[in-house]
Structures are given as structure tokens and as C-alpha cells.
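One chain comes next, on its own, written out as C-alpha cells in the form predicted alone.
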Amino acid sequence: MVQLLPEKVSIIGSGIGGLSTAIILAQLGVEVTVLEKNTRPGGLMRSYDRKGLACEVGVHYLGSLDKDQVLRKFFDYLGVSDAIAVDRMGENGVIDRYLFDSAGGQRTSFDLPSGLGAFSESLYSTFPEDKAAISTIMQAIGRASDQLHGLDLLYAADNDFSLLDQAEPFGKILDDLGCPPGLRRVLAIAANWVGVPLDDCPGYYHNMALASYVASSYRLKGCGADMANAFIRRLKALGGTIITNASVEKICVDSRKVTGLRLQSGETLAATTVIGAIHPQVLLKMLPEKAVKPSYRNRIRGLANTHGIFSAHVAVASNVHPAIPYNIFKVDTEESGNVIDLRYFQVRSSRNPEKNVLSILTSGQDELWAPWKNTITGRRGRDYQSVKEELAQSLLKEAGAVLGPLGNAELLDAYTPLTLRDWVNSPGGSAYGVLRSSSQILGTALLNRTAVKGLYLAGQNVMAPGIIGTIMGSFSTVKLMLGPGEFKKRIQL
């Protein structure tokens, strides 16, 4: 049966899901109006300057931008490819640089490779006497990979991932096939990706995010903000539109059906569609209490997120550090090769030709910024900036024993989980949104459906987070509107 798009849709939410979807409906003929409760548009996807230098939030590195990959398809479809300027990585060899730190005091390093035929030969030349186990899992992530860039999943007849196999944990998989810690520690980073612990990390989640990077990685020429421009322009040249400092504090229900947005300054937006390209559980406190029914707002209540992160940027000499073309972990492992935690660590060029940016992006440490969970941004006080202080330059102290000296390096700008709250909206200031984790994974399942007629999710919690899962989130929200069979003669990727 044919499904009819709504003449108009209004979208709660300027980050890449929620522009990304209105530019999908808008290149359908659909009326689309972005709402974003910042000053600017963007999310996670815009960089941010201090001193003239930018500070990226949550574009670091893309995946699977070569000819033929999915984010390449994604791009070319939203007709932004041309206007993203970006850097090949791995041209070297290297794409990311393991230094693994265990409890048992051993040290060791593993470069990772673009390419999966690389990755194979490199994990088998490290780890010779494990080559069956190694044979078994390479064979997986190709699978993984040939359905990631094949868009199977998104042509799939359902919203889900019953066509994937390998929907048990990642870690029990490694243990089945009775997997080193050495070899374990390697491939355990990619959890790390998408926010969800190695032994409760659904297998294909692992496979996928790990091979869409392997696959192709790209870094911006540019910066966050860039992109995110890219992105506005060309809804704006599609007819869209984009209001800012526009915050919705309800969304009005009749009889389970939208009928509009009341924002925060009191204005009330008649809609009979509305995508909320937001967290799940921000959206459920903005419907009616009886909007919904009990189970439903249990459900969506009862979701448990990801951890949120710590970052902070720094200005460093370009003679004395000048850009590495690749990333750095610096991984603290247990015995058994699981991830205790990581720092992560990139150095990048920038505007002026005597600094580069030194960004480091570690766990968020949520126990650090209790005592003021309950405040907002601004209202925090002295002791709040000195504790970001002190752990800003604990990072810095392992940067430059990572990276040599940093002399006079600048700390540009901390932020902490409780930044990501108050910016883009996220729980706990959660950094990949809902945790998709095997045990979790019933309460997940077609989260871009809601209980509400004329209302749907977008975005990173439908399917996974990334700029990838993000994008693929926003086509399938898209998709459910449009009915699959509609969906996949309208929608040519």
C-alpha cells in the first residue's frame, strides 16, 4: 500500500539527524521546518572556536567516504559530497595507533591499517598463532561490510536487524573462539565506537562500525562547523527552513494525534507531523501524560544510555607539533584484554599556521560532576572550573608523554558530560544516545516508531550512533513514513 508524506513536517532538533531527515523530505517535496533550541544550528556536528581555533565536538574522523561506500551514497543522495572538504587518512599505513596499557604491566602497540585485506594481513602477522580465530571473525566484519555498503539493512522489508546475524555479545563471540587477550584488546576498541561495553556489544554493532571505518577514513579539511554549513545550505537551497533559539516544551496531542509545538516563549506552532531528532526520553517529557500509554513511557523511560565523554582541546606549536595523520589511543585493558578506559588523542593543523589543535577525548567520569548535576551551564562556580581544570591537565600530562614535550601548549576548552546535557539535550549528557547493547535490545528495537499518529524519532538512537548509523537513522525514519516498498522507488542510494 502507497503512503502518503505529509505536505508538511516540522523537526525538533538542527543536529545531523534532524537535518539530515528534513533534507531527505525535502528533496520528496515535502515543507520542512527545523526547530533548534541554540543560537546556531548543527548539534554535535558543529565545532566551536576558542582564540580563533576550532574545537571540534563530535566529528573527530568519517568512515566509508570512498566511491561506492555508504557514507559516500549518503552524501552524494543529500547532495552535500561536494561541498565537505576532506583529508585522506592511512596513506601512511596507519589510521589509529594503539598503545595498550594492562593490569599485568605489559605494553604493547597496534597500528591500525585501511583496508580490510590490510587489517587481515596485520592481525595475522601480529598474532600468528590465532589465525583461525582471526579467519573466523574477518569473515564476519566482511559480511558486516558487504550489508553496510550494500544498504541491505535500510532495504531490508523491516526496521530492524533481522537480517543481520550475530546478535550476541561481541566479548562471547571472542570467547567461543577462544580469543587472547592480545588479540582481544585490539579488536575490543571498536566497541568503544558506539559507546557499548565489549561483552554486552551486539556482534554486528562491532562489525559494522569497525569495518565502515576500515573500509575508508576521512578527516575534515576544515572543521566541524563546515560541515554543519553544508548541511544548512543546502536544506536552505531545497526551500527548507531553519528557526533558532526556538525550544519546544510540549508537543501538543489530541486523541494520540499531534496537532502542534509549544515553545518555551509561549508561541504555539500548529503540526500534524513531527520528527523528533532528539533523545527518546526528551521527547516523552514533552507529550501529554496521557498522550501515551504506561507501557509505552516505561519502556522509553526504563532505556539505559551510553557514557559521556570529557574533552578538552588544546593550542600547541606546529613546528614542534605538527598534525599526525592518524589517531592515537592510549588504552588501559584488564588482564582478559577487555577496556578498562582510553584517552584518545589528535593532533590537526588549523586557521593559523603557527598552532595545531591537540584534542583529547577520554570517559566522561560522571562521579567528577555530581555535585553540580543539578545546575546548568554558566552557574556552576570556581570549584567546578578547577576540578575540569585538574583533570584537563592530568591529560595533558599523559599527551606529552605520549606525544614529547608540549612546551607551551594552551588549554584551550574543557567540557564535560553535563556540557553535552545542557547543549544538545542529551540524558546525562549520554554521548552515543541510547545503549545499544544485546541486553538491551528488545527495548531498542524500532525506537523511530512512537505511540503517537503523526509523530517519529530520528536520528542516532533509531539505529546507532555515528554519522553513519545517524544518517542511516533519518532514511529509515523516512522510510517508515514512506511505507518500504514506496520508500525503495523514491529512494535510489
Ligand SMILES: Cc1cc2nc3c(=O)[nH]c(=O)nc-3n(C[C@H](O)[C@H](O)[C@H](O)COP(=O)(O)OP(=O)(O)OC[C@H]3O[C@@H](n4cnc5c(N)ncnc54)[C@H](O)[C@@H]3O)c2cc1C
Given for the second form:
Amino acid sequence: MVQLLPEKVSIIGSGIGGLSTAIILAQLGVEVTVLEKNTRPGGLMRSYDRKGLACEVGVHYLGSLDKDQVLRKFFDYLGVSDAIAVDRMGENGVIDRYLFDSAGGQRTSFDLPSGLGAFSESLYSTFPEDKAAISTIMQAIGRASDQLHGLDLLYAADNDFSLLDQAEPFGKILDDLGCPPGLRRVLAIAANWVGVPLDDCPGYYHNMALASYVASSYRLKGCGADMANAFIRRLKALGGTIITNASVEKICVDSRKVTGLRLQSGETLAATTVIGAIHPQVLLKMLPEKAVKPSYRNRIRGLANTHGIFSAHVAVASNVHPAIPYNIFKVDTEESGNVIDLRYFQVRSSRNPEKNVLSILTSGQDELWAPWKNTITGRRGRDYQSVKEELAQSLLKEAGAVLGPLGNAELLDAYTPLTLRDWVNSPGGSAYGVLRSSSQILGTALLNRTAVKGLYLAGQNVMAPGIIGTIMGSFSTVKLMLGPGEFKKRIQL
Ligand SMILES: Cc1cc2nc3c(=O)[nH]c(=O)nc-3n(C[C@H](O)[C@H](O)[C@H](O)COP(=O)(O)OP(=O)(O)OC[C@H]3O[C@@H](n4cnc5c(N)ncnc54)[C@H](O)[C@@H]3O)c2cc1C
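Given the form predicted alone, state the structure of the form predicted together with the ligand.
Once more the chain from above appears, this time first in line as the rest of the complex follows.
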């Protein structure tokens, strides 16, 4: 049976999830309106400026943009490839440099190269004793790569649960292979990119995340605001509408069917199809108590989320600290090789030829910010600023030890999980939304399907976080609306 798309759709949230869903639907002839609570659209994708320099939030690098790779296919379909200028990483052989400090004070490193072949060669030469384990792991990563670029997750038959076969935690898979700590810690980083501890990170999820960056990695030539503007221009060219300063407060439901939206301003809008490109726990609070069954409410309420992120942006002199064409991860590990915490450093050129921007990211250390959890951005006072500044300065010191003395580096800004919580409405400041762990695999399945007719979910929570995972989620939501047969017919990626 052919499922017809509705004539009009309202989308809550203008992050890359909301905007990409809107573009897909607009290309299929649907009239779309995106409602965004902030003054500027783009969500986590949008960078912000301090002293004329762009500070990145949710796009530090992008995987799989080479021809025939998954993100390139998505960008081409969305019509934004030519509008997003990027620089290829790894030309000098390195995408990411991992630095490991052992408890005894010794430092070792591993360079993640571009290409699966180069990656397996690096592993074989660094860990010559572990050839058998590496071969098994690389076969699984190769399979995940084929599934990712072949878009199996979108085009496989509706009830294809073959991925669940690979849902075993990656940490357990490594245990069973007798993987030693040195190899384990190299492989552990990819689980961190998606915010899941290695011992609870489904094998396919780890492997797809790793494969997506190893396939090819790119940096934006400009900044996240340019990328957000490319999506906005494309949507507007297709006739879509974006309304900012439009915080949705309630979804009106009658007899389990969507009838409209109520904004914080008190305004109401009629709507029979709504896509919430926001966190499912935020969406749930917008629904009337009786709109969904208690079992659905409890499932969504009970979902655990990924941790927060703390980040600092620093201006450095470009003649002393030239842009580094790869990322640096300084990693603390347990003896087992599991990651305890990491610091991410990126030095990029900026609009000002004399200045480069050093971005530092680390875990949110959520407990530090607990005293201010009931306050809102801009109203947290001096003590909060001092704690933020202190943490930023200690990270700067660490950056200096890795990059060389930072001299008169200038701290541009720092943000905490509370900043992200308030900016994009992410529960508790979670960076990557719901925790896609092996233990939560059933609770997180089919999240784009809701119990209310005419209501769908999109965004990073429906399939996976990251730019690839979020856009994949947008396509999967449209597939749900169209039905798999019609999706296959009408959307060729
Ligand atoms: C610090 C950080 C670094 C990252 N780095 C990378 C990276 O280098 N590469 C990569 O691929 N991925 C990265 N990611 C992940 C990636 O940025 C996200 O997965 C993706 O941007 C999520 O998009 P989204 O549309 O789902 O959510 P969001 O961008 O959060 O969008 C949700 C939108 O909904 C709006 N909204 C919320 N509530 C309401 C409401 N009631 N009414 C109206 N609007 C509302 C919000 O304001 C927001 O604009 C990073 C994430 C973080 C946090």
C-alpha cells in the first residue's frame, strides 16, 4: 500500500536533524515549517563568534565525504555539497594522533591514518604480536564500513535485525580475542566519539563510528555557522520556512492524534503532522499526560543519556602555532586499556591570518556544575565563571605541554554541559543524546516512531549521533513516513 506524505509538516528544532529532515521532505514536495527556540537556527552545528573568531560547537571534523561514501551521498542528495567548503585531513598520513601517558610517566602514541588498508597496516606494525586479533577486528570493521557506505541501514528490508547480531559490547569482543591493553586503548577511542563506554558499546556501533572517519576525514574550511547557513539557504530555496524565537511548549493531541502546537509565547499553530527533531525526553514533556500509554512514557523517561562535554576556545599566534592538519587526543587509560578520560586538541586557522584557534574538548565533569544546575545561562554569577576559568586554564596548561608553550594565548570562551543544556535543550547537558549502549539496545530501538498519530522523532537520538548518524536518522524518519517500498522508489542515494 502506498503511504502518502502529508501536505504540510511542522518540525521542532533546527539542528542538522531538523534541517536535513526538512530538506528531504521539501524535495518531496511537502510544505515544511521549522520552529526553533533560539534566535539563530542550526543547533549544535552552528559555531559562535568571540572577538571575531569562530568557536566550534558540534562540528570539529566530518567523516566519509569522499565520492561514493555515506556523507557525500547525503550531502549530494540534500543539495549542499557545493555550498560546504572542506579541507581533506590525513594527506600527511594522520587524521588523529593519540597520545597515551602511562602511570609510570611514559608516553606512547598512535597515528590514525586515512583508509582501512593503511589502518590495518599500522595496527599490524605497531602490535606485531596480535595479528590474529587484528585480523578478526579488521574484518568486522570492513563489514561495518560496507554496510555504512552501502546504506544497508536505510535500504535493508524493514525487519532486518542482522545488526543485532553485532550488538555484543565491543569491550567483550576484545576480551574474547585476548586483546592486550595497548591495542585495546587504540581501539577504545572510537567508542568515546559516540559517548559510550567500551564495555557497553555495541560492536557494530563502534565499528561504524571508526569506519566513518577512517574512510576519509575532512574539516570545514570556514566554520559551523557557514555550514548551518548552507543548510538554511537550501531549505529556503526549496520554499521551506524557518521561524526562530519559537519555543514549542506543548503538542496538542486529541484522541491520540496530533492537532497542533502551542508556543511559549502563547501562540497556537494548527498541525496534523509534527516531527520533533529534539530529545525524546523533551518531546515527552510536551505531550498531554494521557496522550501516550504509561509503558511508552516510562520507557522514554527511563533512558540513560550520554555524558556532557566541557570545551574551551583559545586564540594563539599563528606564527608560533600554525594550524595542525590532524586532531590530537591525549588519553588517560586504565591498566586494562579502557579510556578514563581524554582531552581533544584541534588547532585551526581562522578569519584572522595572525590568529589560529585552539579548541579543547574534554568530558563535562558534570558534578562540578551541580551547584548551578537550577540556574540559566547568563545568570550563573561569578563563582561559576571562576570554576569555568580555572578548568579552562588547567586544560590550557595541558595543551601547552603537548603543543609547546602557548605564550600569550588568549582564552576566548569556555562552555560547560549547562551551556549546552540551555542552548539546545539537551537533558542534563548530554552531548550525544540517548546512550546507545548494548544494555539499552531495546529501549533505544525505533525511537522515531511515537505512540501518537502524526508525531515522529528525528535528530541525533533516533539512530546515532554525529553528522552522519543524525542525517541517517532524518532519512529513516522519512522512510517511516513513506513506507520502505515507496522510500526505495522515491529516494535514491
Ligand atoms: C561538543 C560536541 C562536539 C561534536 N563534534 C562533532 C564532530 O566533530 N563531528 C560530528 O560528526 N559530530 C559531532 N558532534 C555531534 C553532532 O554535533 C550532533 O550529533 C548533531 O549536531 C545533533 O544534531 P540534532 O539536530 O540532533 O540536535 P541539535 O543540534 O541539538 O538541534 C536541536 C535543536 O532543537 C532546538 N529546540 C530544542 N527544544 C526546542 C523547543 N522546545 N522548541 C523549539 N526548538 C527547540 C534546539 O535549540 C536546537 O537548535 C559533536 C557534538 C558535541 C556536543
